[in-house]
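Consider the single chain below, provided in structure tokens and representing the form predicted on its own.
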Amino acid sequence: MNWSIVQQGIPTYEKAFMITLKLSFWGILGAIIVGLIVSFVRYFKVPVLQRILGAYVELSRNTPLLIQLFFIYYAFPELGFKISAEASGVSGLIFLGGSYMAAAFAGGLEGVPKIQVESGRAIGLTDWQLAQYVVLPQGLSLSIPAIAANVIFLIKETSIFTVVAIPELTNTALDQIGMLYDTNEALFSLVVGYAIILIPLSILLTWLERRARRGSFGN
């Protein structure tokens, strides 16, 4: 291990780190929004939309992110839609992550006691009011463990972005290995980069899970 090479590569990896962080943030945020919409549509059994979004979930969960990125980045321009590499990466992460987040939220929503929903309907609450005041507050806390696992999963999936030449951490490491043959140094920098993101985030999410359990079960 040549530590001087590692030190020289820090500025490059800093840029790659920020790109990975930025794309992860927007991709996960979009996935959470899509997941919420899909889960509520399916929970309240909205006609037509329920089937359409059910088909989306099956398609998303049963195709690899690699194939999804290839389609977004290479096929969309052929259809007249030009999209940048970074936008393709975020779109792919949202498309994949939205279905996983939907499953996470669905698990939480199904955990809300049916008697509370029925009581809300009995006093005249609309579906929107039920979602806002009854289902979402409880369902969200029950969903936190699954959401946390999905967040970690989606950040790891950013390593696939290298196939569309986004200069994130994995792409930067592969470039260094391919051009300079600094395999050990590149892999070390790659591991450190992901560790800086994932270890503190994992600790934070574990703390949130414990808080959610105490809030849900009164421990």
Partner chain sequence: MAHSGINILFEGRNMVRLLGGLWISAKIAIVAIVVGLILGLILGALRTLHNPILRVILRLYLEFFRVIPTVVLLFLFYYILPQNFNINMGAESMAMLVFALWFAAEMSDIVRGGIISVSPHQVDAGKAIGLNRLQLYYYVLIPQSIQLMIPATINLVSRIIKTTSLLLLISVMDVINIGQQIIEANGQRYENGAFWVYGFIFILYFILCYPLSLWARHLERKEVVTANG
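Positions refer to the first chain, counted from 1. This is a predicted model, so every value here is computed, not measured. So that the term is clear: the rigid core is the largest set of C-alpha atoms that superpose within 1.5 Å between two forms. What changes on going to the form predicted in complex with the partner chain:
With the core held fixed between the two forms, Ser202 has its Cα displaced by at least 2 Å.
Once both forms are overlaid on the rigid core, the distance between the two CA positions of Phe81 between the two forms is under 2 angstroms. Annotation for Ile72: C-alpha shift under 2 angstroms between the two forms, rigid core superposed.
Can I have the other form now, the form predicted in complex with the partner chain, not the form predicted on its own?
Nothing else is written out below except the one chain.
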């Protein structure tokens, strides 16, 4: 291991680190929005839409991100939708993450005790009020640990973006290995890059899980 090579590489990895963060951010944000929509549609059993989104969830959960990404990046242009590598990376992450986030939200919504819903009905809340004041606040806070776990999962999945040549962390390291043969130094910077993002998140997740076990609305 040659530390001066590692040091020289820092600006390059910093750039790659920011790309990983940026794409993760948009992908996760999109996944949360898709997840919320899917879980609401399924929770309130909206006809037809419920079926379609159910099929989406199964397709998304039972196929690997890499092939989803290849399909978006290589097959969509053949059908007439040209899409940049970064946009297809983010779309792939949203397609994959949406169903995982939906499961996280659904778990939280189902975790709201029946008696809460019944009490809400008893004091005359409408469906919308019930969602706004009773189901959502309780359900969302119950789903936080699962969402945090998904965030970690999705950030790790961005390492697959290297296959469409997005210069994120993994791609940058592979580039360095391929061009300069600085294998150890490149792999070291790569692991450190992911560790900086993932270790704090993983500690946060453990803490959230511990807290969630305590705070369960007087049950």
